[in-house]
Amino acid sequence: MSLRVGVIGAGGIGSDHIRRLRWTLSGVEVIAIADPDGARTAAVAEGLDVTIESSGAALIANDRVDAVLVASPGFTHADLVTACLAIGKPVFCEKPLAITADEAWRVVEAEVATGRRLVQVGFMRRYDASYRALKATLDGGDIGQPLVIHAAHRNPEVPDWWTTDLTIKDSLVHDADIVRFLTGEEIVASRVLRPRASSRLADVQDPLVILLETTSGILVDVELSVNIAYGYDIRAEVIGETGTAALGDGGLVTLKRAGARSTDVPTDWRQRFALAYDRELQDWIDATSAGETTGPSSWDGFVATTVAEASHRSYQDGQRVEVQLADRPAIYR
């Protein structure tokens, strides 16, 4: 029997996930969709045998929905996930888990109260083949102990309503999580630097450079550029004691022609991480169907949001800010 999923949010990533669940993945059926934009919902639901619910709350309460996928704006995530937890319904929540650390901790407490894990958070980079190969290289000791990590998260453009706060709270959470995934360490401090700002994006400080420190003293510099024009470019290089390891460029071919060498650059996140999204959602479907939970947890979502919150404070006052974490509950150990 297929897992019957309801999807909250029919925007860019929500519609992409609905397509993925419908045509690419196995063991799943989309049976309900909720989004406040009626026209958008109707367009996404066209040709599908689904119930269009009036709200996220109504979708969650639908007895026919076995599990919920939350792909609505980040500020709605905490309330929707806790509503799922209140009735014991498994949920896949796109990042961020919440906008503030307090909200994220509320989700953690709600899940702990159920006595088991029910939430998977959408940190898809953990499912990317390149990042997994990089982690395997580090775990294998091929370059000795990691000392420094250089990372970049570059978007070609962002909407007119984008803010510097969103760069930190919505984008940095990916880098915070993947640093923990690669190193197996917590992030203990953050400092945000403001380079010369690009003139291409009014009223937004772009780029930003965030300096993160891990438990053992690994230093991580993360360049966040949200309007870099040329493409969607995700980079990571680890400097170790005896060598370096980096993500590949990601282009399928390198073209040499007319005295120049070139390779393709992805145009957006869909192109760069398509297979990672496939893998993470299939993992969620399989685990949920078996009555289990896998992948990044509410704790991971809480930690990433806490790092982003500390970074936001650093952005405001220019100082190094320590990351203060609560004790990790037993269900996440």
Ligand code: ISE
Second form
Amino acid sequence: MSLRVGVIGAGGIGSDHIRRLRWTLSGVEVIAIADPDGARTAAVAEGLDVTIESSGAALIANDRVDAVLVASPGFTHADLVTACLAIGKPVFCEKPLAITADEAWRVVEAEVATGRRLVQVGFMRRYDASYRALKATLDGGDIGQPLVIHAAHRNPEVPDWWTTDLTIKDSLVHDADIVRFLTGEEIVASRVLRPRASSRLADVQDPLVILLETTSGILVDVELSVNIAYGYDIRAEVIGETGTAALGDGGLVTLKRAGARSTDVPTDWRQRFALAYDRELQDWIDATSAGETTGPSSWDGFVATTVAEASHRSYQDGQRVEVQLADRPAIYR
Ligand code: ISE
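Return the structure block for the form predicted in complex with this ligand; the form predicted alone was the one displayed.
Now the complete complex, all chains and molecules, led by this one.
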């Protein structure tokens, strides 16, 4: 029997996931959708046999919904996930788990109270073939111990309402989580540097350079750009004791023509990480159908948001800020 899923949020990634669940993945059926924008909900629901719920709460309460996919704006995530946990309903929550560490910890406590994992968080880079190959290279010791990581997280543009706070609290969580995934270490401190700001965005400090430190002292410099125009570009190069290892340069085709060479650059994250989204959600469907929960947890979501919050404090006062973590509950070990 297919897993009956309700989706909260029919915006960019939410509508992508609805189509993904309907046409690409197996063992799943979208049976309910909730989004405050009626027009876009109707558009994505066209041709689907789904119930349009009046709110996320109504969708969660729908007893035909076996599991919930939360793809609404980040500030709504903690309350929606906690509502799922209150009735023991499995939930996939797009990143970030929460906007503040306190909210994220409230989700952790609610999940611990159920006695088992029920939440998977949408850190899709962990399911990207290039990042998994990079992790395998590090785990295999091919370049010795990692010492430094150079990373870039570049968006071509952001909406008019974007703020520097969102760059840190909505975007940086990916970089914080993938550093933990690649190194197997915690992030112990963050320092945010402000380069010369691009003139293309008023009122947003863009780019930022965030210097993360891990438990063993690995330094990670993350260049975070949100308005770089040329495309969506994710880079990572690990400097080890005996060599370096870098993400593939992406690009499906290298074109050589008229004395020039070029390759394509993705237009946004939905294109760059399409296969990773497929894998993370198929894993979620398969695990949930088997009565299990795997993948990035609420603890991972809490840690990423805690790192983002420490980075935000550093952005504000210009100092190095240590990352303070609560003890890791047993269900996440
Ligand atoms: C967006 O929400 C994502 O998740 C993308 O992966 C990230 O690159 C972008 O900065 C976020 O706004």
